[in-house]
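Presented below, as structure tokens, is a lone chain in the form predicted on its own.
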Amino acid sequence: MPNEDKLKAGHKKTEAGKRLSKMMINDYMRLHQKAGEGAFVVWIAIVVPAELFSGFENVVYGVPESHAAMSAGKGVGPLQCEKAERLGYSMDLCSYARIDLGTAFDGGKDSPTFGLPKPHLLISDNNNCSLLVKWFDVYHRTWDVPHFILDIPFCYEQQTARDLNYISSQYRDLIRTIETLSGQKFNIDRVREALEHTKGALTNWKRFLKTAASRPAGLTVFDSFVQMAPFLTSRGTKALAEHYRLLADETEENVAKGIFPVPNEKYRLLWDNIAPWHQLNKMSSRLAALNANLIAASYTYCMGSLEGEFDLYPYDGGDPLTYLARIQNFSICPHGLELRYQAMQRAIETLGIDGVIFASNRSCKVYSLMQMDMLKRVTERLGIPSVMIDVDHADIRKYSEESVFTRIEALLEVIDAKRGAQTPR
């Protein structure tokens, strides 16, 4: 049993956490600085391959979804949502969209990053979130900014060669569009270099996530939620690769020393959906008090993997556009039921999951749509106790902490009952 000093050490802010804070501040400061110096600014959805922009001398990008998540985590999500609602946007819209619209149309006021610099080009996609196209179209109409939409086929099975070619052809169209609008020439060798950094980053990301397999786990899912942030703002950079290397090193070292975030871990849980950004500290603390540890999430274990997979799919050094097209559907949202279940089953079996929390997200319909079917499969086919809770990833007004924990505690009781039934008498 870890001693009291180790228990306390396991809950201190890590060096990786301190580096992360500096990195995120630098990313947003650099974005604003470069934009002020005349860089060509694009706003992108989270799954648009940011490595492409490395092929240009002076193109920078902002990620409205990432900024919205940070705003929610910093406690200003409801304030920005209300600004959008006063403009006539429905409270039923995604809270990311409302936060971003409220921020953008108020000039970045109350934003933890002063908002994002105004874009010269908007790039959305219809595979990860169909709302994004409509959301970005608001800026297209209001500001008269060009809007490039990536049309990505939904994947009910592994990606076909026809779909791969279709996606990569759109990347070539996007490159020509940026060349025309920015006056800059594209250099694909710079993209190859960026992808080598991404390869290193994702290799170490998977190494970090694998510390969840130890007992107790070397991380909590809240660590992975927070640490995924620079993958969105620093994708394709040497700084990201180095940060994730140090993150994996530090986490593995803590496991070797017997330092764990939940030392008396009794319940190993998996989370399905986007992080509840406004609840990270509260939920982490309450779960730890119950000796329960959320150790994995479909939201983060999909990074670096193909659809329906759990392990890393690394860059092989070949054609960058082909590789980026192959991983365009790495996130969970565009996966059919079979692919989602396949990846979750692998995570459950690899990490020794005792129970699954399906977070039905009022803001993200596409993520939440299949959850009842997934819950049924996990409980009936795998025999893993599961529960459905109601959340909103960025709007705390649509969240009831006590109701959620009543259901989570009931899940833990079911896990106990299952263990008792399996104990030889």
The other form holds:
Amino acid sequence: MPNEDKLKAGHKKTEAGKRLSKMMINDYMRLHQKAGEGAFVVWIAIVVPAELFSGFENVVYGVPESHAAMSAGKGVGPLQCEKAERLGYSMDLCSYARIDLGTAFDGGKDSPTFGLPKPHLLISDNNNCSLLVKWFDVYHRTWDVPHFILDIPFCYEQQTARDLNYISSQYRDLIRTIETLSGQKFNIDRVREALEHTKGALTNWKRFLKTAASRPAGLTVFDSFVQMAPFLTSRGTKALAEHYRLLADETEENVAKGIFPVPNEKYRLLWDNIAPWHQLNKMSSRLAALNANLIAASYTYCMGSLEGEFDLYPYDGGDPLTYLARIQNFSICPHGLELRYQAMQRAIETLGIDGVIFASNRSCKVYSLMQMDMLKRVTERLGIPSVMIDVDHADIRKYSEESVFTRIEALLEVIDAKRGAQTPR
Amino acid sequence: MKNINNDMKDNKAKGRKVIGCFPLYPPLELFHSLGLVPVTLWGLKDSIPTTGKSDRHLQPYACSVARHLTEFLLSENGAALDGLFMYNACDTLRNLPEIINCGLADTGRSLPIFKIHLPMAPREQTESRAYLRARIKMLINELEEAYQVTFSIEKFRQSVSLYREMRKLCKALETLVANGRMSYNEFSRIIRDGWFVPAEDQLLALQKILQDRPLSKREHVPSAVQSRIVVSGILPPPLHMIQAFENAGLTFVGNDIASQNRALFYTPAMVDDPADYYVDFYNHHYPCTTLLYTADRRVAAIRELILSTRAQGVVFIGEKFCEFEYFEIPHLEKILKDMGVPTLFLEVSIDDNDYSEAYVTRIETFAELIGSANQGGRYAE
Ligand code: SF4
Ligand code: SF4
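Same protein, different form: I have the form predicted on its own, so give me the form predicted together with the partner chain.
Okay, now the whole complex, with that chain kicking things off.
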């Protein structure tokens, strides 16, 4: 059993955490309020470049994946999943989708945010996954709402100019579609302004993540999981840029003052997959009790980077659509194995990672189906001990804490053994 | 069932250059015209006793199609291939090329893998023809270079004619099935076997079958067989399940199986440019859950299939873990219910090898339901 005294360490509410809660509540309240006042409402996949909507006077957006993550974090994931399953949606489908279908078809009941206001347009994007297109198609058919699909070529290697042009031409189609449906005029200068805010936000996001390099690390990955949320709901806003600046400042100050989330940090770990939303507090406390700290995740270090990279790719003030098309593949799922490996190698080397936890997630095949080869590669080529655990990111019914921790503890033993073997006698 | 391993060996022994293709709708005519033998790597289960090699690379929640495909490629059969082709379909398949590369590297092998991105946005929303054209042209260049061959429009035309004829004969067999003159098992076997041999051999085999069982003109009109069903899914049901349907007196009069009718439905008119040909081919393809831009046409296609075949029920064969199919089934079931068409959903997973009492009972109950509907009248049109 973990030592109870140590359970208090790990993921704690910081000033930035308190600000974040307010920000998220405001985001959802504003969304409902503006929708109620007649704004044009779009639902988007998380990777749709939301800065585009700032180009319109009165377009607001809801993000079903983000809402599903919040629902899972607040403990209503299984309840909403079951509603979808009763409607005939298989338990094998992604738990975000099931949470969202359950919520939407029950009028937002049991949702921490009263669901999302009904959309005038659905915008999916197959670069994280194609499944999401099918999921949005369900609403398209049921509610007869138009559905715009951004078609993004998968990256086995760095994006080509041909793909970039194809993507930016689709943004232009999307803008025309919104203009036609909403009757509003698009202003590219407003997008430029939004991108400057995004640049500020992402610069500070990377600064925040960099505090993981200190020993002990200045953050736990659980902090970065929760702090990602406003990037999805407030992308391109001044408020987000300011929030991430304060987050990075606060975390750096803590490091300078010697305040660390896992003060006796002995194991520095990396997480590969979506956050286990239903386990944030429990998992971080239990890890902290083992003096283990998850200090990085492929899920969060990809934000603001190009495919296969670890560093920021900032907006250069040029054509907004070109920049957005180039950064379209920022999230991890559209990257092939080679690219993911490159970025992970950089993370491991930059942050001094001792071990990697590959969370095999049956809800998210795009993220997970390649982890067996990634694990082999990381272990064999980089000599970093790694383990595979089973986690569904949003459906706690498919998670077993005990078997997960048995494996994590085994990983820590392997790290110890490796250190023992390396210590000169 | 013919052993496809022998076909693969035979291809090799005859010095053919074989290109394995996945998923179901590759540009077969193009490969054929370049002197390659395209084999569509689907329906492999019967030739693969275990998935031991695949299990070292794929988690058990990958669908059976992906697991069998991986096993096939990493086994001795895979060594008979000279290349692989794939386009973007589902979330499971898009990770496979690199996984397969890793698996091959473990055994000291490698294969050239040709990939294209097939535009998936609705055609009325996004003008993607130029993009697709460019990808097809690039593919031709890559193939020419890899296999030291030269594209010829004349040869391409001949290949198109061959495949058009072959698809036409496959459709004729479907009519035999609908009229109770060929079992659906036999049909499925013939179509599946055809994926693994040169198109010329498949054409000869089909011609022979139709010589023995010629179609009369009358047979193109839906026949009067009773208890008529449409079957829908990625792969046909396993043989023992088909047997259970046929034992229950159900006839497969309509086909919405991806590896069968969805793949065989459409051959474009000949044009002077292979890129234009494939723009047409993919634009007008029979709606499939794996071709995202066809989604809005799917309901209409199923409805049309039911009406034209006068089917009395629809059976959905769910491939476990196939999200593409599973998102659409509840909606289709609802629409069919509103039409008064009974549906049956059966899930097939990698472990379903045997006859199971549970599904036999469900099939029999479904057959009874359709039988009583026969007496009660028709569905809403
Ligand atoms: S399958 Fe994965 S990428 Fe797609 S919506 Fe679900 S969690 Fe997100
Ligand atoms: S059966 Fe479905 S999940 Fe499997 S390969 Fe085909 S489309 Fe993909």
